[in-house]
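Single chain ahead, written as structure tokens, the form predicted alone.
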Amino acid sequence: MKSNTPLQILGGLTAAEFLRDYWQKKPLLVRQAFTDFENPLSADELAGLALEEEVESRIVIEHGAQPWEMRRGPFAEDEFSKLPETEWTLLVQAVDQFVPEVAELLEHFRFLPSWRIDDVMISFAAPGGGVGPHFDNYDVFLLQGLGKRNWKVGQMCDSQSPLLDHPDLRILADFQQSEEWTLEPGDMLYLPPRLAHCGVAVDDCMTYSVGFRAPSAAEVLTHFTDFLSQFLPDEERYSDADAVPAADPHQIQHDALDRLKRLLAEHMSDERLLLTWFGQFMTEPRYPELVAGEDMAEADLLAELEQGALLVRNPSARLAWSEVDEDLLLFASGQSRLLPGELRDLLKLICAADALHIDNLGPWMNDEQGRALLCELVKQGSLGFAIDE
């Protein structure tokens, strides 16, 4: 996707203009970002997903057993008939991993790195339904799919912003409205991180939320240092071979901190290890248990492909790649593989193609490393054979 092409989804802005002027800076309302939008699934189908054990879902009722009552799924079918007529919301996470038509919506957001996209959450709300004024620590695109929803935006927030005392929901105690819009099917609102917002259903409505992965500094430090520690021998420790006699043996001198910083910098600045950790972290599946492969011999894999079978990405898998000197790193569902630079086109194909088949894999069917890689990804579960329905 060219950065200088006007995009309807961005209201005629180019990707470069959107990233420069709006991304992580200010909201953008786009009327009819999707012209004649057709809802990929019905409210009943969304409720059906909330009955499933492997699907993450919640119901928020503004005036339930307590103010802003939250219930966690999976739900029993009769639970929906017991809900009030107004002021409740069903939220279902990662619907793109279970409904291919919802996953197709993400193709419109390829002007952003795919490894940054988290999932598509869908909410159904009865009239007056919402989850209260709140803020997120990540970017989000809010696409209206059914009915109308009123959105208000307010102040920028942070960890010091006062919240209501609630065990499950982070509802702002103070919401300072600055703008307001009512969205209809096909309209979309982009919100940057930490911007207070509040959505309320005007009538029965469905909203598609495209959220993004944004690890916190605490997550980066905690997870990277855990990863890094695997490669450090026990004998590598703080040392002070250049020490001078202590004037006061009870005082920690600043030269000790300098040695400590050098010890940390030596390992924290290892770009190759940082890239390996980051790629694995950002491709970790939301539901690892759904990325399950099958033990398949390479010969059987080739035979299936030669008979016209299609290899497709597991909907729960995440793929990305990067360069390391002359080599390449493929990241697949939280794992990484170092590969020779000659496989660049194959890696790009694996990450981007809707399906892999004998025609687009042709040049690689005779490549030993390419065949081995495809077999590994099937065994791991990131790739699998398409099933005719």
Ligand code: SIN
Second form
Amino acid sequence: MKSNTPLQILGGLTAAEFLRDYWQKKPLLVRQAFTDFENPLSADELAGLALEEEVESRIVIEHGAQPWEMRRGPFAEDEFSKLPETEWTLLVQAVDQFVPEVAELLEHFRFLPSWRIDDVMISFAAPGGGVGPHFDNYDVFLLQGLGKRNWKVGQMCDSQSPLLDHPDLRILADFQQSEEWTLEPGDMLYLPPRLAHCGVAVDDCMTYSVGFRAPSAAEVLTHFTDFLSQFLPDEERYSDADAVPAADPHQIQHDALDRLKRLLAEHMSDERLLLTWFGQFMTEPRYPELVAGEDMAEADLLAELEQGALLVRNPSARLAWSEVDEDLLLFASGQSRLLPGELRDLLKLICAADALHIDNLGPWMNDEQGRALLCELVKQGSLGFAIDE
Ligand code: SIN
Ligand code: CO
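Given the form predicted alone above, I would also like to look at the protein as it appears in the form predicted together with the named molecule.
Starting with the chain above, the whole complex follows.
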């Protein structure tokens, strides 16, 4: 995607303008980001998903057994008929992994790295429904799918911002409204991380939240050091072969800190390991159990493709690639593979194409390493054959 093309989804801004002026900085309201938006999922279908064991869902009722009562799914069918007429919301996570038409919405967000995208959460709210004033630690695009929703935005928050005393929900005790908009189907509101917001349904309302992920500094440090430590032998230790007699044997001198800093710097600056860890971490699937592979011989895979079968990405898989010197790293659902530079176009195709088939795979069908890679990805579960082909 060219960064100087005005994008309708950004209200005519180019990706570069949006990233420079709004991304991670301030809200952007886009009227008719999607013209004639066709809601890809009905409220009943959303409720149907919330009955499923493998789908994460919640219902928030403003005046339930306690103020802002939260119930966790999966729900029994009759639970919906017992809900009040107004002031409740059903929220379903990662609907893109279960409904291909919802996953297709993500194609409009290709001006951002795909590994930054978390999921598409969908809410259905009865009139007056909402989850209360809160902030999230991630960027979000809130696309109105059905009915109207009133959005208010407020102050920038952080972990010190006072919250209501609630076991499950992080509702702000104090909301200082700065702007307000009512969104209709096809309208979209971008919110940067930590901006207080509060959405209230005007009528029966569905909102699609395209959420992004960014690891916290604490996660980066914990997970990267855990990863690094696998490669460090036990004999590699704090060492002070350069020591001189201590003035006071009970004092920790700053030369000890310098040695520690050198030890840390040496390992923390290993770019290849950092990249390997980051790619693996950012492609870890949300539901690993849904990335189950199948044992398949390369010959069978080729035969299927030759007969016209389509290989598609598992909607629960995450893929990304990167360069390391002359080589490439492919990250697939939390695993990495070092591959020769000649496979670059195949890697790009695997990450981006809607489907892989004999026509777009073309010469890769005769490439030994290319075939082996496709076979491995099928075995791992990141790719699979389209079911109805
Ligand atoms: C909602 O869709 O009801 C909530 C989305 C949000 O505020 O993060
Ligand atoms: Co929010």
